[in-house]
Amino acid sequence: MSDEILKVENLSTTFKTSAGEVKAVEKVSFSVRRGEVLGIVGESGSGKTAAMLSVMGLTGENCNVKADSMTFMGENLTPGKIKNLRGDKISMIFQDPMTSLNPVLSAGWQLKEILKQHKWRGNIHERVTEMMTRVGIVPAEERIRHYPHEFSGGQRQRLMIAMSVLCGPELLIADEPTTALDVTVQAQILGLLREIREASGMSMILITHDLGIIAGEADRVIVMYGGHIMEEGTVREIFKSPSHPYTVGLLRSVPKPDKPRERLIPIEGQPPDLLNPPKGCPFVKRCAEAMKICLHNKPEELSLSDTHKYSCWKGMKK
């Protein structure tokens, strides 16, 4: 039996807008293994969140999602199936907790509603107070009656974590879970997620633009750009042997604790316009190693090992 809990093959996501069709994700394939943390990294607009919202069935009416296959625990993820699994076996922590929480409903009401929706067998009040205590919101019996505006940013993020793990999911998708939090609170949130994951054995997809978080939390990494996967590998492979020019560029722009005086090298230029994406490699206009073939032809995937692969004409020409 395969240890893959989620498997997605050739996922494409487009959004219809007044300006035209935005090709947010194009033929992306990935999988998540049981108990694994898969990190997805890339600049804003690279397709990280759009891909996960597509899997969750939360993309909206103006969106068209296509995939050769999407399976969860061996079963096809049809729209009806994902609706039943969402919030129960697959949960998601959204990027901004303040816009994800209803401002006119108490924290307790919103947490209890999740358990009622999924027909929780047990004492709902006890489960909610237990989970609020576990994520560090105390005294839970008092805070359960409070509204979202009465919590700090870090506490709202803790509420979102409590909501996402209430039903004991098999897979948790964390979309920028530490955005807008200071360093101390960020470390607390990451530690809390790690503690919950290790105690339950759940898998996690961690979406972030912060390579430092990826290095400390993920087992395997996907690097996305312009709606495509540029490179995929273990954390060690990505950080020690980056192969795609975009991955190399990302790592060059990150400060190194052991080399505080080293000059950072930013990636020049802007991400591609996904209303009119490049015919070839999406990174071609910002790549110092681009060739003529990169302009008109998308490179195929190259395997460097069983776990490490990337898409670049540079590698094919060697």
The other form holds:
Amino acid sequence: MSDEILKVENLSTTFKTSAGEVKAVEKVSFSVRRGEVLGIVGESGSGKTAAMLSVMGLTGENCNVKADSMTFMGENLTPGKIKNLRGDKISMIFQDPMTSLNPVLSAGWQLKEILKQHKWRGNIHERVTEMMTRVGIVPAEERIRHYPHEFSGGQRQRLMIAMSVLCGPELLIADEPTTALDVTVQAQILGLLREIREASGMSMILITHDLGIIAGEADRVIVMYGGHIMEEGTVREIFKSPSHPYTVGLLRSVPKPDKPRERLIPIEGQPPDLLNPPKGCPFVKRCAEAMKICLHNKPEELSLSDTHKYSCWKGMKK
Amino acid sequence: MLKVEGLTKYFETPSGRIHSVDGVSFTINKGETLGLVGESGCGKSTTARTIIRLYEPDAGKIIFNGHDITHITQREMLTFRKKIQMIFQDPYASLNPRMTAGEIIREPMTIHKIPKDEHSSRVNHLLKLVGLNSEQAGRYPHEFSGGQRQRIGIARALAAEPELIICDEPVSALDVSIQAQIVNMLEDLQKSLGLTYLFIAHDLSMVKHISTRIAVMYLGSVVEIAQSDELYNRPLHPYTVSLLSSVPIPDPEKATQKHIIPLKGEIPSAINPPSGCKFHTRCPKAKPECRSVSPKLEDKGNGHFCACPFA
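Could I see the form predicted together with its partner chain next, after the form predicted alone?
Every chain and every other molecule in the complex is listed next, the one we just looked at coming first.
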């Protein structure tokens, strides 16, 4: 079997809205290898969440998902197939642990339900208490009866993690898993996810807007903007030799707490309008290095190494 | 410019009294930025709101420009409100959706009785000051992006010509590339208008960037105050040490070398805060006496104050 457990080629996702068609994701290709952490960075509306929901088959009725191919562990991800894999071999955790749990069902009930759905063969109660203990919710025998409101924000995210890894998934998609949490709790949760990965060899897609988290957790990084992948590379390539003007701008705009204070260099302009995207490069309106060609033609992907790629006319001219 | 002494604010709830702000003291000097950091529920926003008397303080003193404003009437407070303005976190919830940008910026001028014939020119001037243009005065909040709305919120705060602006998480709701725009603008405005800021945020990297001095809060109390670089390079209080070690650094080499000092357990309830030092239940260096003795902020030199006798 190939080393790539998830492979997506030319994924496009559009949403129909009353104001028109929104192209949330356009021709995005990526893959995740066994045991690796793929970080996806991008701002609101960059398409990072929409791309993942498309893979998971969790987009709504008003949405159209197209892809040349999507395979998971070598098998085609058809809508029927993903339904069985979801929560079992691929699972997902979300930003807001407050709204991801049902408030009128106990934690134990919600955890057990997953095992029942996926026809768990072992002792369900034992498995649930084992996982609760592993994510640090103790004493599990007592906490299993508690309802979501009886847990703190950090504990709820721990519960979500316990839920997502109950069936021993091969891939966990974590969508801003710590954005709603305080920084000391964030460190605890990221540490817990690392422990689980090290013990099980699970792969992870980590979606975040926090470049610090990406630097600490990811092996490879995808940078998205306006529904497109702008740059892709190993974490070192992205941070040490960023090549797309957007990546460069993003890295410059965040304060570096470990270095002496310097004035921040923002990316000027406003986030892209997905209803009327530019014909050419999605970043053209905010790019300091934009040329005429960027307005009308989409740049093609350039390779800087086997792992480092970016899409920009500036590089093609060189 | 602002001196807060022993400021205390309780909230009564059916399950007991919440000690939201418990004897907080600090000063803010003219022209500086004091950063106020701490995790959710530590009382940083309540401190800010009590300072401008949106909440009535239960104990302590608030002294602004030499005037004790702790217990003056709301009517007397009006003249001070003109001098102390606030910028809020959520640029979606803090602007009235049924007022145009121009009307929003004009409202403080009406309240603070600035002559009517000056309003229009001042609105245009303020819009320019925050990087918008005068044609945008007739538009409604929903026609602006998040960053632009925050600019309107800043223009509104500036409309009353304040001396002190309390910025309560002013960039947390914005995208990373937009955050830098707003922070740079706040820095420029501070220089050109001689403003003083109380900057509240949970993003420690951003607070370090913008602040002259930083105060760290835990469960309603200030545990450490120091110059911004000093606090980062030489944190003394065990809570600050742990907090700073948890901040992700955008550099893959440093991030993997970094040693995080995790905090044990969960933050205790503010209804029944621990006795003595409130941090003793989670402190890696706690000693038996920490349970009974409540530590005071001590001067450790260089304007560095820390509420831990063992630091």
